[in-house]
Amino acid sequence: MHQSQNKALWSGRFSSSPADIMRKFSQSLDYDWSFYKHDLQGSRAHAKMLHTINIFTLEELTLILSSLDEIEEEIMTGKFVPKISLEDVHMNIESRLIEKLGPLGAKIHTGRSRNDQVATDYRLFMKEAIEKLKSKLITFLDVLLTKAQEDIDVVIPGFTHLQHAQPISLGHYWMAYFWKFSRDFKRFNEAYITTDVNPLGAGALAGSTLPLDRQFTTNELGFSSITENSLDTVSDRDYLLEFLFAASTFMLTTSRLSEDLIIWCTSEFDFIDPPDAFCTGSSMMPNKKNPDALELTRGKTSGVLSSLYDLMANIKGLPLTYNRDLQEDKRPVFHTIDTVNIVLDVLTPLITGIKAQEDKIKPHLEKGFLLATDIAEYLVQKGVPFRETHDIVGNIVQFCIKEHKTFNDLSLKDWKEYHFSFEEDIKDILSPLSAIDRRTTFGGTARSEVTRQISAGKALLEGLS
């Protein structure tokens, strides 16, 4: 006897169907319909495995597989419209299979629960999503390498406490973010590894009395390993938390980058000119060029951080194993996937199109006495203890502020008034470009070191591609 299409496939022990408001309240189609390809993929693997343990004959398996192919075609062409009354993607596809094959279609769920079914779908979905993000992030990392090469000779003030500190190569700045984002890539990759484990066969919570071959479906679905414990399998959302954490740190990095660039766009700084295509104007003020893409990136970060907390709060008190609360795990994850994708789609061409305004940067190199540390270390090399040189140069800075002078305005007589060790070669210290090239410490801002970093970055990308 066929299951009535007005009743749920799990309705055997119930005397009535769910209330309409309950159907609406409990459905998950608005999110999990995105899993339809993965659900079909899992069903194909499960059916093939059932054939190997003699649940399906070869003829039955052939009918099942051809019907699943037909259902996929119906979905892709829009002929198959899912029903909310059937709650989710799994029940919709299974019901359609039963419509096509009758009792044979009803055998597809043998040894399987929606609990391990959704876990399988979700992991397959997340593997694809993470691979797509990793590919985009590699492209973005390559853009940062290109910018570092382009701007290696551009000198800008480096900042601590948002105050002028020491001169750096703009190429060194771009490489700083290259390394930050490369760690984000590593975190996404770790999330992928955690995700790449086969849950199919765990059943509702305790496995099955049938001799299910989990290694077969692992190989068939392209997973690297099998989950070890059925209770853990059904309840596990750690792989989603790892992804959300990776996405959160990525967005934190983009937000910090955006903050720098927003500041550098202001008329007070004017270090860079962002591409017009990623800026907007004002409806009232015709003079405005607003870095909206950067501001939106900074703003969207909070939504991704909230998504991590959303899932953490969801699972913090859940007992083993499956609870319907877990149906709510998709909203924060899908939102995060969409956000990270569009941020990468925007930032990649935006960063590519940024132009450094060296003529506007140059006056800033005269502010803040950026070469004070270089002068102190000049005296150190002449045998003066650093704490003494620190005090000497601090007094020189104080004098320059009082007299409205820069270091370049001082005569040798002025320098010698503060210490006899100053000689004519002090003038050689006062070039910002030579100052960055003196910082040859491994990882420093010297152009030779930035070049080394770029080479290391290229080697890293070659290994990731």
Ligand code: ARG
Given for the second form:
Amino acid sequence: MHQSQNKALWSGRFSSSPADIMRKFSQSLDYDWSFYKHDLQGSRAHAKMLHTINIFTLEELTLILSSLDEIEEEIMTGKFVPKISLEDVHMNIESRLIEKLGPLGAKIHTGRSRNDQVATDYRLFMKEAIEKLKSKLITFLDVLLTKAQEDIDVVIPGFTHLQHAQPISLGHYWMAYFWKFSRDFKRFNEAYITTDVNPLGAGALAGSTLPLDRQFTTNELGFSSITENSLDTVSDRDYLLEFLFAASTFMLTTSRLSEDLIIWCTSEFDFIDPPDAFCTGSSMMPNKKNPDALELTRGKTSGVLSSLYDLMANIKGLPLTYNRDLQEDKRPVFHTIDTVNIVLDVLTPLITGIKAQEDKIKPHLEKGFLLATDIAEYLVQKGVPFRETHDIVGNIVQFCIKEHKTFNDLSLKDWKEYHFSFEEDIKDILSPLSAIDRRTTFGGTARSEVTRQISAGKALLEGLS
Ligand code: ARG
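Having displayed the form predicted alone, please output the structure of the form predicted together with the ligand.
Starting with the chain above, the whole complex follows.
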């Protein structure tokens, strides 16, 4: 006897069916219908394995496989509309198979539970999603390398505490983000490795009395290894947490980058002109060009951080093994995948289109005594102890502020009043471009070092793609 269309596949033990509101409450189709391809893929592998252990004859397997293909076709052409009454993607597809094949279809769930089935679908789904994100991130990293090359000669003030600190190459700045995002890439990759383990065969929680061949499904599904413990397998969601953590640090990186760029777009700074295509205007003020894409990126970051917390809080108190709470693991992850994708889709052309406004940046280099450390180090080269030079230059800065002067306005006589070691060559120190090029420390802002970083970055990218 097989189930009628709307009857749950587990209804045997029940004398009445769930309340309508319970069906609505219990269903996960809103999310897990996205797993249909992976669910079919898992069923194909499971069916083939069942054939190897003589549960299915070859003819039966052939029928099962062709019916699964038909179901896929029906889904893709919109002929198969899943039913909420059947709870989730797993039971919808299984019910359709039973509709098609009767008792033979009813054999597909042999040795399998939705608990290992959902784990299998999810891991297959995540492997694809992470691969897609990784390739978008590689493109984005490449854009940062291009920007670094393009803007290597552009000198901007570098900041600490959002106060002028020392001059830096804008190329150096873009490379800072290149390295940050390359670590986010590494974390996505780690999450991929943790995900790439086959849960199928764990059953509901304890394995199976049937001689299931887990190595067979592992090969068939393209997983790199097999989960070791069935109890762990059906209760484990930490591969998702790892992904959410990688996504969270990625979003934090985009958010900090956005924050800088938003500041740089203000009339007060005016360092960059973001592309019109990624800004919006005001409904009232005709003068406005707002960097909304960057603000939205910063704003969307909180949603992703909350998703990590959402799943951690879900898991925190769960006893082993499967609990229905785990069905709620999809909302935060799906939201995060969508957000990271769209943020990469927006930031990639946005950053490509950013123009550095050198003429607007120049006057800023005159402010904030950016070369103070250079002057102190000039005296160090003449043998003056650094603490003393720090004090001397601090006094010069104080003098300049009082007199409304810059370092360039000082005569050699003025310099000498502060220390006899100052010579004519102090003038050579006072150019921002030479100031960046003197910082040749490994990882410093000298153009020679930025060039080295760009080559290292290129080599890294070549290794990734
Ligand atoms: N829809 C469920 C989920 O997403 C599938 C597993 C249901 N298992 C169960 N024992 N009720 O987690």
